[in-house]
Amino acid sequence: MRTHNSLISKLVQSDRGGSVLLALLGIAMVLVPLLNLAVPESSALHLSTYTMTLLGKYLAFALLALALDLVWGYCGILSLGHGAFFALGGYAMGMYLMRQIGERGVYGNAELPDFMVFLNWQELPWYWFGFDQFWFAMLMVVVVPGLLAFAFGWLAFRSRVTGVYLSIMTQALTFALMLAFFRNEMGFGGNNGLTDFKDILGFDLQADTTRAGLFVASALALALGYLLSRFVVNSKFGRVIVALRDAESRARFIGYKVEMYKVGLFVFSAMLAGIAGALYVPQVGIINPGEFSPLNSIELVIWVAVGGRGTLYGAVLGALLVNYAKTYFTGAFPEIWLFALGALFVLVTILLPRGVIGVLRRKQAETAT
């Protein structure tokens, strides 16, 4: 115990960036809650349910980034299929959301979710079987993601595909999950997906108690996932990846199994994904096929682009600067929202390739000299 304590605090003290975002997140799990729940609704520093479901998003959105972050600004693997993960994820929990359900949905059938009483199916397929069973469903959050990214990822790295050739093909698989999820015969809900949820564990999931336990665990699993990947990172198993980044061809040249490490980093940021998928869905109240849409995998290279890749802690910057503007945008300009957004990755392409984080450095840097 004490040595795991001490490996965690030489983390945190080689790493100021990451300290901030710890030190910030262990703020927001304390203050964000106790504004909601202790302070008065006419009280000009309460913080509405609205608001707190909104930063809770941000947060499972922000360990989406870090997941990519870790394959493409330490690997140099361009995923544009991420998404893929962090919706089956969501589909894991929404699946456990629905069992929970039993006879308070609309068609009152204990056994059967609404949507396939309604399309008059008989019984229950037979991989919905445990998802009534919270651990169950905890696992296939982390395990389903797992398979399929270690299933990619063995064929495609043993294939050498590299470069624009893999980013491709990770936005096919994307858009065949979706195209596949879209239909009614699959079993998910269809186009209208899972919804109509009631509780979790046993805590009403409209309560704003359990909206704020929804709050903390997304920082909790968002400061646990910064540490995890700051450790791999730091690790002779990352300083390996970086090296492959740079310079693949040599390190295979000097007998490294690149393969291995690639498929091992691509599984352990899939998990990374399904968990933040997982903490999502409760908060929104719904996953549909439309978060495998091709379109939402892109916009997340966008939040790791303007926080700073290659940092951990700018891809956290990034997802959480990025969606303010478009929760923002949305509602003030919702016409030129998708304009501005490509605008926006053409711009810190160009002028920003380092992204928010970089800026702050180099002025660090000039203030220094």
The other form holds:
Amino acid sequence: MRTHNSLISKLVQSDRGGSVLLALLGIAMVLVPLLNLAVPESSALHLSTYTMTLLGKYLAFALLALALDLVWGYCGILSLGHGAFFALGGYAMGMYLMRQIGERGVYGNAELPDFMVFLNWQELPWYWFGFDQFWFAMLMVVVVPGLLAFAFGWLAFRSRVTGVYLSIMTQALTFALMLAFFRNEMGFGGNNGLTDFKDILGFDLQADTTRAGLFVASALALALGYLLSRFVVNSKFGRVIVALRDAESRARFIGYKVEMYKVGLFVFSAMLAGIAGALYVPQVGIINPGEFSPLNSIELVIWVAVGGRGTLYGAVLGALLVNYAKTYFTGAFPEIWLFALGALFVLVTILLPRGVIGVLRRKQAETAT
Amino acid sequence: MSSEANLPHDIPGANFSAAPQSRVADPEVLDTTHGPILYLEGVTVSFDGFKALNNLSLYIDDGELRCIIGANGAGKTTMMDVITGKTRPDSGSVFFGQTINLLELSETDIAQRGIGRKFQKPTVFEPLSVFENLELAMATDKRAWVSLFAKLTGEQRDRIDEVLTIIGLTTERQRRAGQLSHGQKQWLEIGMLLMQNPRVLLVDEPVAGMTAQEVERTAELLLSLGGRHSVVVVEHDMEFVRSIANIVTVLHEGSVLAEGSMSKVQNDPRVIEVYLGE
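Okay, that was the form predicted on its own. Show me the form predicted together with the partner chain next.
After this comes the whole thing, all chains and molecules, with the earlier chain placed first.
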């Protein structure tokens, strides 16, 4: 445990934002379930299950934002399709949850999910095999997005596709996946997606304790994801990706196989996004092709831009801020949310090129001098 | 002066069957036993009929500091491109040491064999510190997954410190490279080349845009590299060339017009006519 602690402290050494983030996550991991489960509902301090689940959802989004910041903020790869990896991770989790329903579905078929019975399918497609096992599904949560990112990155980065062209390709990727998943024949529930989940690892998904467990899992995943990402950007690997962001041909000339660095980073980022998706799905109770929508991926870019890219914790902050605003606005003034989002992006790009974190840092520098 | 007979001829591997007393030639190992480290013989490059290099022959000795001057279009940059593998000549041969045929190697291979090139415009990694720039340039295992766990050894730190001293940026080690002055960036780039332990350094117009003081520092720096590295400097600034040159080669219309000490070259009537006289 001691070596463990020193490893963490070494990673967040001279990383104040990261230390604050980890401390807050630690507090939330204890406090949020406590306020929900131990404090009686009549008390003013009670935290509703709805709020706890909402917070858990924000944390999953924060992990997704972290994943994007790695490739965009540090390596300059503006992916407009990171929602695809998130959705794939979500589908892998959704498939496990579907298999868990078993005989409790509307049609009572122990083997086939309801939508397959409805389509008159006789047997489970091969790609659904294994998803009744939790470990296998969790493996697929990282393997499927990772493989897609590898195949995409291998082709794109080796052909030296960069900049706007790459962004457009990632956008096309997620759009193509959305269209594919909308089709019933794909075997992922068509436009209804996967839903009506009952339990996870035998725990009732509607139970407060399960929701609390999912919240803690999300906070833990974000903390670990943060530490892993910090490890990557602090390493020599991290310095190489920053170097090639601004002077790619120079890095190549020095002898770095630039495309291998980009592919490696892209795959790692996609895996983090997949995990975020897998945490998101049991908390919201549904995954459908809408998650592949290009708009989602663009919103994600706004989160990172608002928080401040290239800092990791900025992305987390941005995801929390924008999603809180979204929850508020879509409740209070649903019709203006999209305009507000658009305005936010324009304003941040013009006024706060380094995001909220950039403003905080400047304030700090001013008070220091 | 090396005699004509010592030099390898057109066919790569011709020297394999050469003198019986010579040890077995290994094309992987740099062999400078005959003096020169770089051989260009009868190199011709033409672009759309225009001969950028015209039957150029040039020999650079191991450890030598050589300046190459010439008017615009004399073929200086094309010559560098040929040595580094960027441009392939139409005819002629280019050897690194006795055995390594540069015409068969890729740009990256040539760089890894020990020929470093500094371009005119300094390109350093601006968001990284001076120290980190040198760290990335170091000759080590550069595969992605190795970099993830790479730790600097004491020896490597010493090497970086040593280069920092050579280029005079010891006090700037933690500064972001983007904040350096133009001259300091040029020195950092030379330092990055040195981190790759090159045998030959090709330096393209190192003092363009520098202040007088920076020019002086650069001259000292390049002079200090002699002996351990062969340095080839292409430069317009005659004052600068005079301050560092031992042997000067004058290029004109793609071939060597004159070669020798600065005073000898300056008094050569042909040189005066085409270049210095202007």
